[in-house]
Structure formats: structure tokens, C-alpha cells
Amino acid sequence: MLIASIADQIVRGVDAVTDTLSAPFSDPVIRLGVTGLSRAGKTVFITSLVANLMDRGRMPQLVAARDGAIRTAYLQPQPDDTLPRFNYETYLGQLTAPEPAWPEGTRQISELRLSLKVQPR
């Protein structure tokens, strides 16, 4: 038992060790969840925001956005190859055509990763 408790004492040790000194390299990673009632227009919304993230110009009300704290958003690939991506392209071309469509509804579960580079204050 001593020596089980000793070695789980290194363990945490080594492990707040690593984290003190790998956060510093590390970007902190917020995950969105975006649920609602079908056709209640969650492809729409989750397209929307994307697109005027990457275009802040848009949304002056949001005060980080128009503080300049936000300096830029852009898409990355994805952490999980397992899920598919949210078809952000498609979707966004389908809202933003000559003749614009309502996309359809999206299926299952899917994600995006986007990345945000801010100013701290």
C-alpha cells in the first residue's frame, strides 16, 4: 500500500509537471454543442456564425469583434477523423447564391473546428 501511494504521488507530480510546462504551447480549445428540434434551423445558424466569425465586419455588435480582439478565424482540419465534417462550403454557398436555398437539414452528428487568434487585453 506505501509503495502504491508513493507512486501515485510521482505520477500526479509528473503529470502537473508536464502541464505546467506544456500550457504555455498549447492553445485552450472551446467545444460547441449545437442541439435543437428538427427544422428548428441549427445548419443555418452553426453556417451563419461561421461566416461572420471569418468575416468580423459583420458583427459589430459583438465587442471583441469590434475591439479588434478578435484578429482572425480561420477553419482547421479535424481533430477526429471518426465524425464527419459539418459541410460548411456547401451550405454556406447554398445561403449565399444568386438564387438563394435553404440547405438541407443536417443528419447527424458532424463537426468544424474553428480557430480563433485573439488579443489578450
Ligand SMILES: Nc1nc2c(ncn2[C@@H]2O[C@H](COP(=O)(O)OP(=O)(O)O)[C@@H](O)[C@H]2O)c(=O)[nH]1
Second form
Amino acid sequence: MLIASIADQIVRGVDAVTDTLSAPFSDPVIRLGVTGLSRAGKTVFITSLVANLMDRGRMPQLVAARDGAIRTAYLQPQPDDTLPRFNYETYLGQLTAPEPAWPEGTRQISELRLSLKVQPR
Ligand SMILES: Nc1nc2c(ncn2[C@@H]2O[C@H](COP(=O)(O)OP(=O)(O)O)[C@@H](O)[C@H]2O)c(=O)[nH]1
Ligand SMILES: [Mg+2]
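Give me the form predicted in complex with the ligand now, not the form predicted on its own.
To see the whole picture, the full complex is given below, headed by that same chain.
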């Protein structure tokens, strides 16, 4: 539900900017925080969400994915060098290894930038 509404906001944000001359220069940015108690499942959730947004074969409930509005999704350098990067590749590697393992506990806030190319409606 939440993810669907975020994706919808992105699509609407793109619709809004394409109405203005500044369109090519101002991609809408949504900063999304995931918080929760230690061991609540944040690292596993974020890894899974990012993996599924990049490979949308199993996201039929996400309207923007089902309709083909999300054209591509890819990782980009993060906006803020002062924060550690969320170690997506390592966590995904552990979860999808022939002998899967849960990621180690994380101690610090971290950040990842995912860009979506969406088709304006
Ligand atoms: N069965 C199951 N266990 C999970 C799942 N996500 C997290 N866990 C368990 O919860 C633990 C903590 O998850 P983690 O994502 O590291 O929590 P974080 O501290 O909030 O980042 C993992 O080591 C797993 O034991 C899940 O989707 N399914
Ligand atoms: Mg963690």
C-alpha cells in the first residue's frame, strides 16, 4: 500500500514537472526512511524491496510496475558522501547464496539511491 502510493507519487511528480520548461533539469526526489527496532527486519526488507523494484517480475500488485509505467530502475551514487552506503550487493548475495544466510546486524544508518525511469501518463 505504502510502496504503491510512493510509486504513484513519483509518476504524478513526473507528470507535474513535464508540464513545465524546467522538466529536463528537475527530477523529483523522494527521500524514504526505514526505521524500527534492532532485528525488526529493516536490512532484509530494504534489500528485498530494492531487488524487487529492479526486477519487477514479482510485483504485480504494484500498479506502476504492472502497467509498465516504471521503465527501468537502477542504483546510482548516493547523494550524500558523509553517510555510509547501504551494502545492498553484500546483503543480497548473502540472502541468495546457495547456502543462504541472514545479513549481519547493522550498527549505523546508511543510505542508497535508487532511480526509477517512469513513463508520464
Ligand atoms: N523468516 C523471516 N525472518 C526474517 C525476515 N526478515 C528478517 N528476518 C529475521 O530477522 C533478523 C533481523 O533482520 P534484519 O533485517 O537484520 O533486521 P534489522 O536489524 O532491522 O536490520 C534476521 O537475521 C532474520 O533472522 C523475513 O522476511 N523472514
Ligand atoms: Mg540492519
